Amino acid sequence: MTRIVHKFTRSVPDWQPRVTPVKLEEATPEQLDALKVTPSNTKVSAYVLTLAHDVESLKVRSPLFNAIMYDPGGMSRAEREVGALAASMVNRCIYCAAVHADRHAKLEKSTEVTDELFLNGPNARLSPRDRAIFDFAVKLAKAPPEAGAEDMAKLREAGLSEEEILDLILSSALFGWANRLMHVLGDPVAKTAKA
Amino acid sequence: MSIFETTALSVAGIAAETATGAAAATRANIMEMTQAAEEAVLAPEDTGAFPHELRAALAARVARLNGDNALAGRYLAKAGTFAGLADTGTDGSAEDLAAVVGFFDKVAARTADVAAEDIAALQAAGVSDADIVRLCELNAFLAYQIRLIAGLRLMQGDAA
């Protein structure tokens, strides 16, 4: 029996695909290249093996993802994680929310913000700056997007620069993408003890 | 291609000499990779079950579902014989694509509600696992591009 996780948590679950991932021993040279498989690196996650079904997308997605979340300059990494987490909460991607809440807590060396968000959702008590960031990212993640001029004005009132605002748009939008892969193509399942 | 000619910046109407344009220029690599990602899902070499015109039609449909008629128009121009699918009042049955279109709409607009049964239904309709992943990548990329464009317009001060 697998136990599917339905509630937001910072404990990162396992991810169980709903389709059959590419089998490493049957992968094409192009898939192996995109998977960065080498004789010394043969560990590839079920998620990446699932995405290897569309190798052209996988190849461009990974560097784009890393640039949006980790490139220097602009918004801090922790605040980009708030953007990612907000979108993941809108789309109820339990797995994505866990990974990025955990990263936020580690970057900030504090679980205060993510505890608040998971406990109180939209009513979480946040600093004015985090409030403006979270609310904008939530509204941008809705379908259709609901962010408006007032939400943009609040970001500027909270002191965000144009570069920081662009990074926030990118991180929330990127998780509109990531959530539609992780939440749609698989289930978050409670980790089982490793044999 | 200048980054201001990419789909995201040109549809959002961002010019180089503006404050928003200057911010975008600091992330030129991201704007270039965003365009490369569009190529990979709209016009891949390996199309699977979804030819380029069908992909463009589905892209136009999702843009419309999200209220972005400018982006929809750009994709619709490439939709060829599948252009009818961009009409959100249709359900794909005329093209024998009802299962695909129903899934596509749900992933785009009711993401939180997607469940294992939705994938099982596609499999039961004869869609291969590789094609299910291709559909999700197309849909997921569009979710990103639509929101990037919406955010850029807000930065520039255009009405949403």
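Positions refer to the first chain, counted from 1. Take the two forms, find the largest set of C-alpha atoms that superpose within 1.5 Å, and that set is the rigid core. Nothing here was measured: the structure is a model prediction, and the numbers come from that model. What changes on going to the form predicted alone:
With a cut-off of 2 Å and the rigid core superposed, residue 128 has a Cα displacement that falls short of the cut-off between these two forms.
A displacement of less than 2 angstroms separates the C-alpha positions of residue 67 between these two forms, with the rigid core held in common.
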Second form
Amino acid sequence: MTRIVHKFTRSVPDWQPRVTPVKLEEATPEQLDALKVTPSNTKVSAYVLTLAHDVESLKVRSPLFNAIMYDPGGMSRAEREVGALAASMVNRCIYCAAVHADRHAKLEKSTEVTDELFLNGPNARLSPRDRAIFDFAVKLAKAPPEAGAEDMAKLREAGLSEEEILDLILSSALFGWANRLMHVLGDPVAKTAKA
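And the form predicted alone, for comparison with the form predicted in complex with its partner chain?
Single chain only below; no partners, no other molecules.
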């Protein structure tokens, strides 16, 4: 029996799809072509294999994901993870929140920010820059019209450039969408012991 994970954690749970993922050995040539560019340029996850049922969407989604989260320039990778983490916390996507918290901690070589966010949520004690990033991403995830000119001014006051603000908008918006898709397609479940 699997146990659904309900609490935010930096330990990335397994993800159990409700739709049977495409099996690589049975994938069509079109599916294999769409799977060439995986989101993190590493292994092909059950989530991506589930998305492979819609080849045309996956062919667009993976390169877009890679560009938003991994392209050089603009906002740091760790700060993009804060934006994605904020959206995932708003949407209660336990799996994505764990992935982004884990990546942030590894990039920063510190768990301080993610520990504080998971412990105190919106009341977390953050640096002015992280506070501006987190607050903006939360507003954007809740309801995009809530993030307005005053919030943009706070980002600029915290030292973000226009390019960094664009990266924040993109990373937050991407996960506003991805979190909702993950909720419909599956559940985060406790890791099972390997035999």
